[in-house]
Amino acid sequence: MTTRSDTYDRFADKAAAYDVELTRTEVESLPETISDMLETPAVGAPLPWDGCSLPESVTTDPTPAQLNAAVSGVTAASLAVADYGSLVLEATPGGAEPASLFVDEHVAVLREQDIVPDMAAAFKWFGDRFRETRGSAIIATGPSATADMGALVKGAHGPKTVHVVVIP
């Protein structure tokens, strides 16, 4: 039988296997757990959970000038794939996908019961949820990656490192 604790175990080890760093901490610590893992400028979407909220540092509904300055990115993860080691990162109003692609870092928010063990509990979570909602989201798996040209390059299409702050 497989546990909450099972699933997070092994997501942590397959999202290790790409440099991803996960933290643990509680809501209350939220805001300054995010503040010490970013650098800055910074920017944002709002969480859409009650009870977590972002550092005052970081700017959410930027301008084009602040996201092109940014260094760090701070978005929520919809879900989390433990095989994988990924994160679903949903398109929101609020503009997630260019706080997460743009930057150097992202720092993604997730709550450890949208971790989901494989890819057909992921389909079967945001399948039903986009069709209903006609929405869409990126599945990313550690940092931005190529090695078209050869040698293997972290940061080409997106963050060089990423960052998970898991809450419960």
Given for the second form:
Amino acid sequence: MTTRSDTYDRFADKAAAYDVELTRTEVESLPETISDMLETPAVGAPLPWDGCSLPESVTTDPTPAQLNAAVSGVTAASLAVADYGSLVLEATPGGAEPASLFVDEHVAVLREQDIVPDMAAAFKWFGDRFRETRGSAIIATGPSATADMGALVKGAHGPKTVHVVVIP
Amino acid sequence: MSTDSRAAKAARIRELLDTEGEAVATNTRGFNQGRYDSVARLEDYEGLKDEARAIKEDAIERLPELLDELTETIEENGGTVYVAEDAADANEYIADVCADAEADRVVKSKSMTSEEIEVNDHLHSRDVDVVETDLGEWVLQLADEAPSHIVAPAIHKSRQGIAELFEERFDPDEPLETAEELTMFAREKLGERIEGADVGMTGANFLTADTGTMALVTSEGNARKSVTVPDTHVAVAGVEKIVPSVEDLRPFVELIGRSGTGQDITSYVSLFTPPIDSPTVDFDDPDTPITDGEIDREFHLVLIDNGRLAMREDPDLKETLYCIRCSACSNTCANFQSVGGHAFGGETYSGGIATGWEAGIEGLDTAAEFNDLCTGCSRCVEACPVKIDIPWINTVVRNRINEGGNGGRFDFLVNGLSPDAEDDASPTLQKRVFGNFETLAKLGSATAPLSNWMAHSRPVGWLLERTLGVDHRREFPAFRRQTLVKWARDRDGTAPTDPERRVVLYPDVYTNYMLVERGKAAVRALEALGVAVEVPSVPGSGRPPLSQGMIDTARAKAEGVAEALDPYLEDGDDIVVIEPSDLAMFTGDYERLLPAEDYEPLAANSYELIEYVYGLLENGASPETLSVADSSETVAYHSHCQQRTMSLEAHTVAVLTECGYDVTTSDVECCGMAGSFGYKSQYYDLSMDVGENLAGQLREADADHVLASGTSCTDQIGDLLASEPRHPIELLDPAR
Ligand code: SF4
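Since the structure above is the form predicted alone, I would like to see how the form predicted in complex with its partner chain looks, so please show that one next.
What follows is the whole complex; the chain from before opens it.
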């Protein structure tokens, strides 16, 4: 049986392989932690959890012009898959998808309890969730990348770096 | 095929080897190695493949039902489903959607199915601008070239080539050199295009009937942008992409990146359930928050039949529909690695499985253009995540081409498989001669050494090239007057008096008529290990005709083999086979050629020679009875492609090591000779290019002995290194 912290470590290890760093913080200090790591201008989508808020420097409900100008984007991750170092980013009416996509740096906020060990668990979650909500999500692993120009380059169309802030 | 068309084909291959070969080789071999590394990290790779296979089998079986379910689900979600009979039908529908949306520009993410229907051309003719946003596809769109690979479409282009292309098209202020600079330039250009797009078009790797979710496997993020920004989304997918439920996506998500480019997972696996619940981004209205107002999106799923439903009814082509287009069969294929998809491909698809796709979608004529490039080496079989017997599909299509069914694409449904019609001129003369190699070998042996002088004489060489397309740079192997069967019959009794086991050493055509020494060595080695050996006269295995797509001829051979070996099997003898490609027939292909009661005992009791020696040593026989290494003798060993697919390379390495040899193995997938392939003048250059990869490794190993298990490999290495390698048993021969 895997304990929670084994799963966390495995996730951290796998994510590190894609240069994705994890920062742990408490719910209370979340706005400050995010604020410290952000490059502005920043956009974001509201976090879905009670008591969790974004710093003021993050513009939610951005305009297209603000999206285009943003350097960072802060959104929630619904799940993480330890085996792969992947984040699950759900599309929301509040614009989580564009806020995580049109920026150079994506900051994802993740609850530690939402780290699942493997794809089997993730797909069980997707099945239950999508049958109920008919929603959409991205399994995002590391930054966007391409090798089409002759060598691996990060930040093809999407973010060049990804940072995860983990809260309890 | 005439001499002229053979020459034209050879010239085309040579041109591609020169211009694209290097980039293709570097990239595909990188992907292939990445696949080995990545699947090794899985806990239960075989189990995942089985699961993936089972899901596809079930989904294709229940396709009509799933199609109805998916349609209902998507309509419930607020989208529209259109099942298009063919490309024209699909294009009309898509053009109408664009007209309704008053679209000037469509942005597209990579989709092979959209290439198949050539939707870009159709939309351009309706004055709609179509922009490919996948960087590789965009490069090809700018260059007006076709994809050379199903996953990495611009694999044939070098960084420098792309830089020159951008320079020419855009005349950028700063010169673009590095991959980073090129990527950022493209990102910016394409970003502008996406901002002004009216419709986003994607493919779909998978579609789930229960929720109407589509999975898109990508890395760049362009598919996400193409779906998110505009308010109209058109997805184009073959009908075969449907799976029952969301949970069924899991094995594919775990396998597809690993199998293709060797990534455990790609950057983004989008699971969109369109119309998606995310605000559109209207750059024409830059100052209104995107979340203002209702989300109002349109979604159209265009499912393409275009021959697929007929393929589903075709027992041999049906498996093609399980294909998830991962590209493993391209990357693992030695011929593909050398020449890429511009030679090894049809209208849309490339690589080993392309024969199935192109035969089903375009017709046999298109498949005939490149089908010969599959040599049946079988390396793709273990690489395929859904376990498709790709070489068999190639063989069946070759058989149909031989029969001249080049007319309509579904002729074969009416005609079925008829005999190989070897009396009329159906399979080409070249194919028939190579397919009947056994006859030639018998004649050559009976008339040796005259036959050898003849074959090596210039006028005969010229004649062989003119009439049969046998390349004059190849030497025919020398036939031997005294066959292995004769030698074994006439030799003095040296059989062990109280043998523990009795075996039949199968006198394959090559060992019996040409490479007799390896046969003699095998008899001596087995006897030294305490086994009684018999070498009866048994017909050829049928491998040569099968390779030429002459299935009925191959079946007749298989029946002959089964009949000749049956009494020995009844007596409990084991069958030991020297030539790996013949063992692959007995244990694999015969399943399709023989009734189960003939196939099963033969398959269960046949062994590769060194595998058998390995078993004897494991059971207590002493390696000292064989010829063991003097101090530090080194060996460079190339196992045979089919031998590796049967997982029998390790046995040879283990036996040689146990006998004291220091062994280095090659890691090339195939020697490039592959039976008669390398003898054909149209493929000589390609064969040598593939072989050079192997020769380089063997030279580098710089060993005391070069060994190879297969006849083709022996011939090929002999030509490349100018000295014939031996079979491992010749090194172990107690008489050495
Ligand atoms: S046939 Fe198999 S290996 Fe080839 S592309 Fe299809 S799924 Fe991949």
